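Encoded as structure tokens, the following chain is the form predicted alone, with no partner shown.
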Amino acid sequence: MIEFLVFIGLPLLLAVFCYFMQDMIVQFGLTLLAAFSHICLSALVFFGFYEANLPVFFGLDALSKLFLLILSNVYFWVTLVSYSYLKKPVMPKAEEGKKFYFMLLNFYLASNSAAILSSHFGMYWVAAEATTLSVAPLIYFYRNEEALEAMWKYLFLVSVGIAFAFIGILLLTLSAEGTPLEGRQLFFADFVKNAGVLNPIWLKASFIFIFVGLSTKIGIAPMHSGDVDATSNAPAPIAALMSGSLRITALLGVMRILQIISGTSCYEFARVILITGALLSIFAAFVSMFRINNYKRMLAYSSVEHLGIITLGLGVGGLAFAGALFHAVYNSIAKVVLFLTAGNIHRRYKSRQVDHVKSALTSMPKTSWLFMLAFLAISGIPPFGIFFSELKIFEGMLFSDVPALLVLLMFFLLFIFINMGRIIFSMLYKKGSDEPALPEPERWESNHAVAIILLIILTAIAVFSPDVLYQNIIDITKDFGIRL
């Protein structure tokens, strides 16, 4: 039971403690301890050094092990930089947000862990709703009108989406009528074993509702607007958390229903839905890059693009499916670096508008170089990991039954890269008319060290390709009936 306490119990207890404890340093220290315990145990479980024994409604398989490690890694680094971020001066209204920051951060870890570890559709649904409630107040951290609008828009759209997902779960129970599953609990494993006897009409309807509903949290177009607004208005650590881990938690729910469908005659139908949603997402990012003037919003659309790429790989299947899982790992790391460095730029220039950021490479060279490297990483430039995962997805598409989609995908990605590059290099190099002759030198901060470490990890995983990661992804593909 110790693993349940570390993954879920301890963060929940600390969330309550942080509500009553006023000392920010104590809150930070205990939250960092929980984050460190979480990532250590997640790593031990992932590498096979520890066998977790979880209570009913929770369990671990290859997929949940991978996603749990992604969550732990993103959460640990975000927590590590959070205190230094909160020490920086902010608008007077935002001081109120600091009081509940670590409380909500712990609640976020507990709810996401519960969603990833759940082995039951009902438990997953409850935990997924809790993740929304944990992150929504953090979106309103700056206490301005724009953040308030983004928070309520996110709450409304995601709550509607969660309601759709609940309808999808109810439809899944209808698909089990007249089968051995009728009247039984909604455990994932039972539905996977008995997938062949489920009613295909209700199963298709269930997949549509669950996919559409969870797309509001994943950021799949056309249900992406609330997530984009929330990510672009949230403080940098929270935006990194949402892009790096929260979207993956929502994607897990779609993958659970896909795992059931993969062994039935409905699989081709599900593939069409996934591929269509993925292409719409990449197209939405493609269009937005031509007219965007908010660099945090640009990064939010980059998340829409990359979750679209991951979803496309899942829909195509085969080698592209494995590439999508690698891409989920690499994207989560790169997004943390991007949003943390963008947060530094925001603090320096007091604006998220591209036109207001001039000569960033001169005024803040440490952040600017890391921001540029993170852009190259997320764009799939070698030797960063996304280059290798995209190659796998491209190869899988080329030898699939939909090779023509590869041309369309590469066209979209080319112009997304060009337009993102144009915006970022404008921020870094374009000189302003009123900039000081000798700008104040940039100080070394903890998020610079974190960004460097993560970029090294991103490269090392791709170059050395650990056997344990490769084998875990192979195990996931086998669970989905894919043989590479």
Second form
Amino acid sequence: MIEFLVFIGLPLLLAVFCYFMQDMIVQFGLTLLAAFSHICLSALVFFGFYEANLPVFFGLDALSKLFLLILSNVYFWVTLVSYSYLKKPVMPKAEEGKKFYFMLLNFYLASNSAAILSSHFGMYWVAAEATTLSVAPLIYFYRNEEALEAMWKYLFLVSVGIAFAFIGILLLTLSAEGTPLEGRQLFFADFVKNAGVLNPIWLKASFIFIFVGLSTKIGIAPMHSGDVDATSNAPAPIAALMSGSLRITALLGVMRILQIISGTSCYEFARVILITGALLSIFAAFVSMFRINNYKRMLAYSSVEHLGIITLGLGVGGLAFAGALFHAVYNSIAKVVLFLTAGNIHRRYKSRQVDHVKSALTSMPKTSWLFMLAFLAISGIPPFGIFFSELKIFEGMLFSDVPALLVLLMFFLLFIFINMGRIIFSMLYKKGSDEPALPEPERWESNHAVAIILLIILTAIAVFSPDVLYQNIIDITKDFGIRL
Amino acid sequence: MENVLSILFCLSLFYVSLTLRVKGYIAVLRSQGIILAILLLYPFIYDFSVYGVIIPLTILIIKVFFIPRYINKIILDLDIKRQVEPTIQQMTFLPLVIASMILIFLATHIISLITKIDVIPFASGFSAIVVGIYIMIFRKKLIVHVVGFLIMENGIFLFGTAVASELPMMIELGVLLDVFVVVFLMGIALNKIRSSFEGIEVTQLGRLKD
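Rather than the form predicted alone that you just supplied, could I have the structure of the form predicted in complex with the partner chain?
Whole complex next, starting from this chain.
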């Protein structure tokens, strides 16, 4: 019972409390406390020191243990920097947005944990929709027109998408007709056990609806536009939260139905769809990187690219599947660093346009170095983790039945790297015309420390490759019936 | 009885594709809510249980009472013109709807030969989903998009009863609550859009581009 309280109950209670409490410091302290207990307990559960016992509709398996740890890791660091971010927001209009910030953050944690811990499709749907509802007002934090438009588009597109996923869930019931599952509840585990007897036509239809619907939330092309708008206009901590954890939660829904399908004759069909969607998103990122002039938007497209890579790994299967899971972990950490440092740059230059940011390396050296390191990390430069996970995905593709796709992927990734590098180095090095001779020195801030810690974690996981993580990912691949 | 109600539901779809008044759209939302509530209440006439009446009652409260009232309030507050402003000719919209519905009914009939489904509720539900999407595509006003989304949700609900999926009550209530909060948030967003943009049409939303 205590685990249910810590994961879902406490954040929910705090959300109510924050609504009535006016004092920001108290709100921040309690939210941080909840985040800390969340990360402690999910780490205990992940390392196997604690056997969680959850009520009906909820459960824990290897996959949800991993994703829960990703969520609480991202959420903890984001909460930690939130207070200093709120004290110095980019735009003065944001005063009004502060009032509900921690309330929505807590509600986000509760709903996202519920989505990850759910063992029932209906419960997953309700919780996943609730995450959209909690994030949408946070996107409108700056209270300007762009943010408003982004919020409207995100809310509308994702709600329609999630409604499609609901049709997919209903079709799943239809696929169980005439089997022992008929009239039973939609628990993941039951469906995985009886996957062989499900009606393949309805199963395929269900997969399409769920994948297309949730891809609005994951950011898989061609449904990525709402997600990109939202991530690029949200304040930095929220963008980090969305890229690091929300997209992964939506991916979880696709992985649940993939787990059912992987034991049936429809597996090939699902793979084709996953690979197509993944390549389309990497292609969308590839195209947009050529003409982008907004660095937050560039980072949002980078998220589209990396979720594409993860989906590609899931679709290819084998070693690439394990690589994709590693990639999900590393990507979530690197994205937090990138968005937080980009938030610092935004605050200094008051603009998201690349052209307005000149010689950042001299005016804000600490942020700029961290930004550059995070860029190298996300591009897969060793010794950062993403290098190793991408290598696994490449190796898996090379020895799968679709080695030709590897050439295409490498081509896209190369140009994405070149274009991102061009943009970022022009921000850091290009001299502006009207520069003060001696810019005021940049002070240390909490998000610099967080960025350094996260970059160290990112390297440490890759270098030491802890057995627990490795074993957990092996367990997931076993659950999916994938041979490495 | 189920079939009769489903056909009434289809008629409401025809009405929504004919009318050009926003009031008409809201009336359709109300009637669809009533139809769904009756559809769920019907089995309990013979076999009454308090437990089973909760969901139809919630539907009645949320879909028939709260949401239409809320949308009406938004229309009055924002002083929205009472025309829906289509982006295509009404004379092309109606045939499009009719053709899609015929196609859906035929397809459902073919599907029913291999799987056991109730043809009319299944096809009506699916038609409502398609019509809801059409409304979102072919109408300019954002408030009408919200109505289109709700018609789609109603369609999914009918569809759910047709495939005889029984979700637990807690989750069913969660779904209804989610829909209500979505509409509520959309209403707040519309208020903000009204005060910061010149109008509340989809053409105003073109700031975000690559």
